[in-house]
Structure formats: C-alpha cells, structure tokens
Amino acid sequence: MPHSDNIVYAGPENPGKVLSEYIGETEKNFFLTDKNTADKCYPIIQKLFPGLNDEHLIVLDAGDDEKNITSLHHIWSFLQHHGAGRNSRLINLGGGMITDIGGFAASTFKRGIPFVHIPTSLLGMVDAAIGGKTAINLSKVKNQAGTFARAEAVIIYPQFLQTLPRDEFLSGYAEILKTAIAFDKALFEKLLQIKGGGSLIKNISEDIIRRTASIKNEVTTGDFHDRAERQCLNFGHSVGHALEALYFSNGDEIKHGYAVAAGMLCEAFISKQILKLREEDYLEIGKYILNTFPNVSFREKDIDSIINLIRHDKKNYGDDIRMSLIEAAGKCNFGISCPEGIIKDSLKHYLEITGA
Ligand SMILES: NC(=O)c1ccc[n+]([C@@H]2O[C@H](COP(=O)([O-])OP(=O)(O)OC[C@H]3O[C@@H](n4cnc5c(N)ncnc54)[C@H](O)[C@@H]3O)[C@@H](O)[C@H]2O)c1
C-alpha cells in the first residue's frame, strides 16, 4: 500500500508548535522509551508539554536484546491496563529499537491504534523510523516477526542528537553513506568532504539528514512491501548482516553501521566484478570507508561461515545468492545473482587491505 509523505521536521525555533499537532497534552497519548531516551529525551518533551501524563510512560531497558516478545507483551499489557482504546496513540521516542517494537505493538494492539515515531538516534532519523517496517527479534534472530504499518507521522527533531553517544552516531552515519552511494551521487560527493573523527558529528548538517530521510521515504513509498527498488536500501547489508551474525554467534557484538560499512566495501568489490563499477569509483568508496569507520575483524577461516550466513538473506532466490549492487555511485541494481567465488574474493580482499 503506497503512502504519502508522513515526515515532519521540527527546527530549534518552533519544536513545540510542530510537535503539538501530533502530541498535544491529551490524556490519550502513551509514550514508549528505553531507559536512555527516558533519561535524555523525554525531559525535552516534558519541558515543551508540562501537562503530560507521566503515568502513561512505558520504559524498556536499552539495547536490541529488548526488541523481543517479552517487551512486546509488556507494552500490550501496559496499554490494556491503562485503558488504551482505538483512539489512543502510542508515541515512540527512541532509536530504531523503540520505533520497531513500538510500531509493532501499536499496529497489532486492538487490531491497530495510531502511532507516531519521534526518532532520537541518527539511524532512526534517516532510516529505521521511515518506511513502515516494524519488527521484533525471535530467539535472538533479528526481525523475525513484524508488520508493514504506517506511522501517522515521523517527527524529526535533530536536537535529540546532542546526547547520542559517538559510536551510535557513527553507526547511523553508515546508513547515510549507504543511501548516498546507492541513490544520490551529489549527496555522496558532499559526504566525501566530511572527514571522520571527532568533527564528523558537527559536520552532519540538517540538510544531509533531511535529504537522506526523504530518499528513504520516496523509495519506500514507491515499493512499500519491499518487492523491488526498496531492496537497494540493502546495499552493503547482505555481507553486513552476515558479519553481524558471525559476531553474534561468537558471543560478540558489533555496531550495525560498522558491519554495514565493511559490507559496502565488499559489495563495492563485487560490483566491480559483476556490474563493472569503475576501479576509481571502487577505490574512492573503499578509501572513504576505511578512513571513516573502524575495521571489522574476522579470520580467513570464517569466510565459509560468512557465506553460509549470506545464504540466509531474504533477497536470495533458491540457492542463488542475490544482492543489491552498484554500477556507479548513485546507481544501484537489485536482485543481482552473485557467484560464491566472487563473494569469497571480496572477503579475502577486505582482510588483505585492512590487515585484520
Ligand atoms: N524498520 C526499519 O526499516 C529499520 C531499518 C534499520 C534498522 N532498524 C532497526 O533499528 C535498530 C537499530 O537502531 P538504533 O541504532 O537507533 O539502535 P537503538 O534504538 O538501540 O539505539 C542505540 C542506543 O542509543 C541510545 N539512544 C538513542 N537515542 C539517544 C539519544 N538521543 N541520546 C542518548 N542515547 C540515545 C539508545 O538508548 C541505545 O542505547 C535495530 O533493531 C534495527 O533492526 C529498523
């Protein structure tokens, strides 16, 4: 079901006015946060709306492990015990963990109540809160149950980023870079001027956030159920998700964006072999990724396991591994069949250039 633009931008000069259209001080609103966003972000909302009913605040522990069936049950029960009805609204104030589980809870409670996302992480603002996918993890496997459901509004208020930890910021930046490489050459060239390190945070302008959010909104509006072009948003994610799963199976954790950055480097290498991405474009992308994100470490003997994990990707078709690859910066193709040997070469090459 295609839908129109539901993104609302709140600037520093009038956030209360913008937010009040969707939040107001109504008794019917419920807020979902995790412990960090309850601590750092909810007070900002409270300041704007002093009459808010704090009894309607639901607080989960932070971290992706909490995006589970127990937390979902807790949200449903809370809504039920506090008399939420079809005309109540759930306001999801947090990063992608909160908007994913909050969207799922709202879209299924009493067969669906309205919900608003207020993303507070960079990844949430440019990616997770946009496009209507909701989910929880099952038995530690990511996003196994969920719905396609549209938020009434996604309110982007970049002031929230001031308290976001630096590694979370950098992780979100990988999704901005992915969107640029897959869809918008001009945006990619703008990003190339931004250096990593401490200055990254102050150099991400509101314009860059808006442009990235609007690309995600456009693409997902045109392909709401992820059957075609939306798959290009997964550039870097076939390898990236497999690296995340490898870490997870070893009992380690890795930031999603760092795995996606390594995945983009490998998939740019594969794009060079299959879609004839020019060598100089590959080198430019590779150099920028290596200078901006921490290396992901794995061993040569892990490569077979990584290939097996890539085989579980939802974009595959039977035994055929399919990826979204680029023919040039800003030009992505989806559903491209990738021979296993080329994927292995890309991983070996990653090990060589990173010395990991
Ligand atoms: N639905 C989609 O289309 C989609 C797309 C991409 C990712 N996702 C999902 O998004 C999730 C990852 O999102 P994320 O990176 O935002 O993770 P997250 O929600 O876990 O947030 C990361 C950390 O930052 C903290 N935080 C968030 N905002 C803060 C702020 N303003 N100040 C201080 N701390 C803050 C959180 O408490 C958490 O500890 C994953 O579950 C992923 O599957 C969904």
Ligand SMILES: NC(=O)c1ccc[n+]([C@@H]2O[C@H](COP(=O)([O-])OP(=O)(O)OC[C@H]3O[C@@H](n4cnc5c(N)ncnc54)[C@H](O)[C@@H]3O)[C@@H](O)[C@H]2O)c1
Second form
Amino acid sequence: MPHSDNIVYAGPENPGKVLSEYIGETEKNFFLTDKNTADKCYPIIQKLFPGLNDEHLIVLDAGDDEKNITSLHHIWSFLQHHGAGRNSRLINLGGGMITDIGGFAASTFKRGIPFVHIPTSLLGMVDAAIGGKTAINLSKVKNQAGTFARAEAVIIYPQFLQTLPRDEFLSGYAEILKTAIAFDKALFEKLLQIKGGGSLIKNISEDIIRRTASIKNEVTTGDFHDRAERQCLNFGHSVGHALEALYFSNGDEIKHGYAVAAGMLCEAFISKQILKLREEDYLEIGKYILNTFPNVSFREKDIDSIINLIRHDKKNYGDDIRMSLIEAAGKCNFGISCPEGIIKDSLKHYLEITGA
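Please give the corresponding structure for the form predicted alone, as opposed to the form predicted in complex with this ligand shown earlier.
Just this one chain is shown here; partners and other molecules are left out.
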C-alpha cells in the first residue's frame, strides 16, 4: 500500500530547505521540463541550487500533444546516453503533461528509477501530479498507455503560480471544482462564493489548494489502482476527455480544464436523468460552470464521434459505457451504466444552453 505522506509544501520562507531534502544538488539528478517551464521555472530552481548540472536538463516542446511515444523515447534515450542508473532520480518540473510522461519514463526506465514531481501549474498541484498515475496519449486518445507509480515526493511551491497565464490557472481551477462537487460539499459551497475574472485568481487561497490536494491524496492512497472510489475523481472526464480527443483529431487543442468543465455540465445532466440529482442542484452547478469557464465549441454532427471517443474510456465494461456521476454535491457514485441516448441528450443540451 502506498504511503500518504508524499505531498510536501514549500512556502516562500523555506523553499531551498524543503527542496534540498528531496532533490539536493547532485549529479545523479535529471530534470524534465517543457520549453515554457525551462524558461520561467527552472531558473527559480537554479537560484536555489546554482550548481545544478544543466547537461542533465531534458526539454520537451510544450503542449499535451507532446505526451506521446516519440517524446517518451527521447527521454529514455537521453537518460541512457547520459549514464542514468537505478540510483538516479528524474525530477519532473512542469504541468500535467510533464508529470504524466515524466512519471511514465522514470517508472519504466531500467524497470524503474526514483522520481519527484514539482508541479508548476494549478492543475498539477491539485490533480495531475498526485496519485501515481502516469501516461502518454496514443493516436490522439488521452492516457491510453501508462503505469501506476508513486513519486517519492510531490513538492508544491505556490510561487510557480505567478508564472501562469490566466487561461492555465482557470484550467486548473476546473479540477478544484470537480473535486469539490464529487467529494466535499462544504468546499463546493465555498467555491460558489468566488466569482470569475481577476477575483478568481486572487481568491484561490493556499487553503483551497491544500484541501483539494489532500482529498485527492487521501482518495488515491485508499484506492491506488483505480478500482473503486478513485474513479469518482473522473467526474466530468468521460465527456471531457472525448472533447479533448475531438479537438486533437481536428488538429486543434483545448485546455484540459475547459473540456472537463463542459464534461461536468454534461455529466451533471446525465446524473439528473439516472441518479435523480435534484433540478436545483443541477442548475446551481450549471450556472456556476457557465459563468466561470469558456464554452466549448462542437457541432451536433460531432456527437456521434464524441460518443465513439467516450467508448475508449478505461472505466467502460465491454460495450457498456460507465461513468462517475453525482447524486448530490459532495456525493459521487462510480461505475454507473449510461445509455448512449442519454449521453447524446446531454451533449445536445449543452449546445442548446451555450449556443455553441
């Protein structure tokens, strides 16, 4: 059973001390970043550890479409060429793409080397870096190949949030909202008091980040291999991942959190039909999502393609589409069979209420 104490908070008063405990300044360390975090975040680490070996820095292009087998092979080859061994450590400095592929690379290189996540995005701090799931995309479908492998530590350093553009921050906020809706009614009610726009960034406190990260850590520790309650963390993701894949297949990209927000609205609609989520609860959730996140554009003729993409979801059982749905705010159920017709109705309803 994995331990639950691997989330570490590095406040502004002692980041060097916290980081040195887990990564230090050693030639055995390798850093993985994308071009954005290499430019904006790696220099912050260098100031704390000026002797870091830049020759051990692996840099990928930015964007979720880089989470592929070619990038994975590049990481493996870099580690091999530079003499990484079983006692080396890969430090994944970046958002969800970097922690996903970095964890996968480390967990499979020489049958597994230690790795540490330092998430630099809100999405990474509250979701992607926590819980031990690693993955790459295959043929434009999200997270089709991966492992379960727990990081030695997930170091949360809120200063990195200052480097984020607003759309990246808002994308991460969708995962906070998802966690609240699925697991914590009190947190959801607290979020309802936060308006969109500039006040959103100002009002996402460290306490909210800590609470969200704590919920995910607790749930994933209790169900590490995703066979029961952990599936509730996928509320909004069955539809959301399919929307992302639709965009990818068209040579476009959408922020993960925006797709998940649309997915939550659709899956709340499905919850109303199947689990009898109260109409007033559905309307409250829907209103908040529509007032907070940009609408996701797709066409009615895309709905069949979206359904086919949902069929790739790992929670499905044969031809039976399974989702995690809510019966009330803070109360989620997993493994719920969802008829295709109701899913289509939810997507049509989304188009109607958004005018997309």
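It should be emphasised that the depicted structure is a prediction, and the values quoted were computed from it without experimental measurement. Positions refer to the first chain, counted from 1. Think of the rigid core as the biggest set of C-alphas that the two forms share within 1.5 Å after superposition.
Q: How about Asp302 - superposed on the rigid core, does its CA move between these two forms by 2 Å or more?
A: True for Asp302: a C-alpha shift of 2 Å or more.
Q: With both forms fit on the core, is the shift of the CA atom of Cys338 between these two forms 2 Å or larger?
A: Moves: yes, 2 Å or greater.
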